[in-house]
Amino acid sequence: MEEKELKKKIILDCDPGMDDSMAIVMAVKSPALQVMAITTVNGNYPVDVTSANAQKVLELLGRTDIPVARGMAEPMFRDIPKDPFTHGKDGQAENFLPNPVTPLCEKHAVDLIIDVIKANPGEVYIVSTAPMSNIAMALKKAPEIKGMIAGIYAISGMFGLNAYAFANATGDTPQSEWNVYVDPEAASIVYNSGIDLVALGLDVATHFDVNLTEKDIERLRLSDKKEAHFLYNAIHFVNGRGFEAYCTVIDCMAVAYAIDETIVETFEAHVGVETKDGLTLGNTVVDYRHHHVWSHLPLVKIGKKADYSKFLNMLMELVLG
């Protein structure tokens, strides 16, 4: 059997973000991945900003064979909301990569989806990194897709699991995620789909233990792969500003999922999307409860705990190899 029939299919759907950035990176240099395409949506930045970053990673990266589509400029019912964070002026750490030269896909991000899905029925993934609004729309558009999707991982919800969750929620309201907060009409219909869905939160993804050491800091300084200079200036970036360097590759978390799944571990529950503006709009609900549960929640597997070493060594195999 060939190599590239053992790699894991996927579509990377992101906005990147100095993090989406280096899940590119991830997804792009993994032995074990394929990536199918780069879709781009409105989240961190505006989409033609986003899509441009993603285009700067693969001509950074010599992958301009892999199809970059421009996606839904804004939430599907929504106001675009103004992040709290900065990923600098460039959406990118300030790291300033030159202006691509690349032309993106024709199609629309969403179109590009739904072709990608059903030309390879049940075997590809959907690894989510930002505001879920091209894979509702495409979910829309062909309904018939969702039984084609393999799966989906995403950087997805706040599920209170440990204090990293409540004390690092990125979304605009109290205890949201900023994926689902931007857009959490397209979050609820993703979750309530039937596609078997992986939420890995903010209870995973946010965790301090996703900190490199200083010798790590000092790798990526001395190498010669321009990817590990674009983290290394991440990291000087964040920290210049408050910030723990686990800011700069909070999306590699799902990369490093559909990678080995083994770095994850997690449980299913019933969870509900908030839609409704006020104090919790955007937040994921999780029904804990023994008896009385709503069970007409959709299941979701959510992530609980995360081996940040193996974590942290892979990414650093990748971003150095």
The other form holds:
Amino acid sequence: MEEKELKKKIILDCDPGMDDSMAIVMAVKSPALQVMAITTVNGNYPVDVTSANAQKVLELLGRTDIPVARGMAEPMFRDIPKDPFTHGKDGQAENFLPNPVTPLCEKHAVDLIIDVIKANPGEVYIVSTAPMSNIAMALKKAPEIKGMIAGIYAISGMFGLNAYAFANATGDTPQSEWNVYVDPEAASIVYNSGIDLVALGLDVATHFDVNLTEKDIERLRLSDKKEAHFLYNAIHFVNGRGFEAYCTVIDCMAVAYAIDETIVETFEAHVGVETKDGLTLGNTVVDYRHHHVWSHLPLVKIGKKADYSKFLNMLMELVLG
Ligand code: BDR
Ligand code: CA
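Can you return the structure of this protein in the form predicted in complex with beta-D-ribofuranose rather than the form predicted alone?
Complete assembly follows, chain above in first position.
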């Protein structure tokens, strides 16, 4: 059997973003994954920037064989909101990687998602580290792919499981997560699609019991790998702005989960996405009740507890390896 056949096939739908950039590094370098496509979307930055940034990372890794398709330039029904967080002038923590020379895929990201899924029915997982505009649009355009997607692993939402989820909320309403907040209608379509969805929210992705140590950071500095220097610079960039290292690797949690599902413990619950404007726009509301639960809300697997030392070991091995 070919080695490729043993790998888990993924499409990485992203909006690089420094942490999306590191998620690309992990996915591409992992021997457990076969990255079928990278699709980009408006999110952390406009889609032209996120597309170029994805290409820059692939060029840095020497993996221009992986197609990058540019996707939705705006949320499905809304204007582009302003990100309260900044990933720097270049959207990559001011690493200022060289401009890409590889052409983008001729297909729109939505079409590439549809085509890859149809060509590999039941085999492809979507790793979503961005607003879900491309994925929702693909489901609208070709609803028949719903039953063909193996699953979606997403950095999405926050579920009120610990104080970090609230303290580090990334959307621009007090309790929302950025990817859902940007395009809540798209998130709602995906959550309600019936596709197996694992939502790794801020409860696990921005709450690090274990963090990168000074020794780890020094190993990154001393490495001869460009991607290690990228991460090293990104950590300094966020530290300089009063944030912790976790900001540079939030999206990596979804790739780590794709590689090894034991990294995050999950539980299943009914979840609704708030799409009405105002205080709670973009909130992912969990019905935790024992009685009178709203069973019409979709069942979603929610990230509850992560094994941070396993996650960080995997990250370091892949970045330095
Ligand atoms: C998400 O928001 C973005 O800034 C990050 O790239 C990540 O996907 C976390 O809420
Ligand atoms: Ca992202």
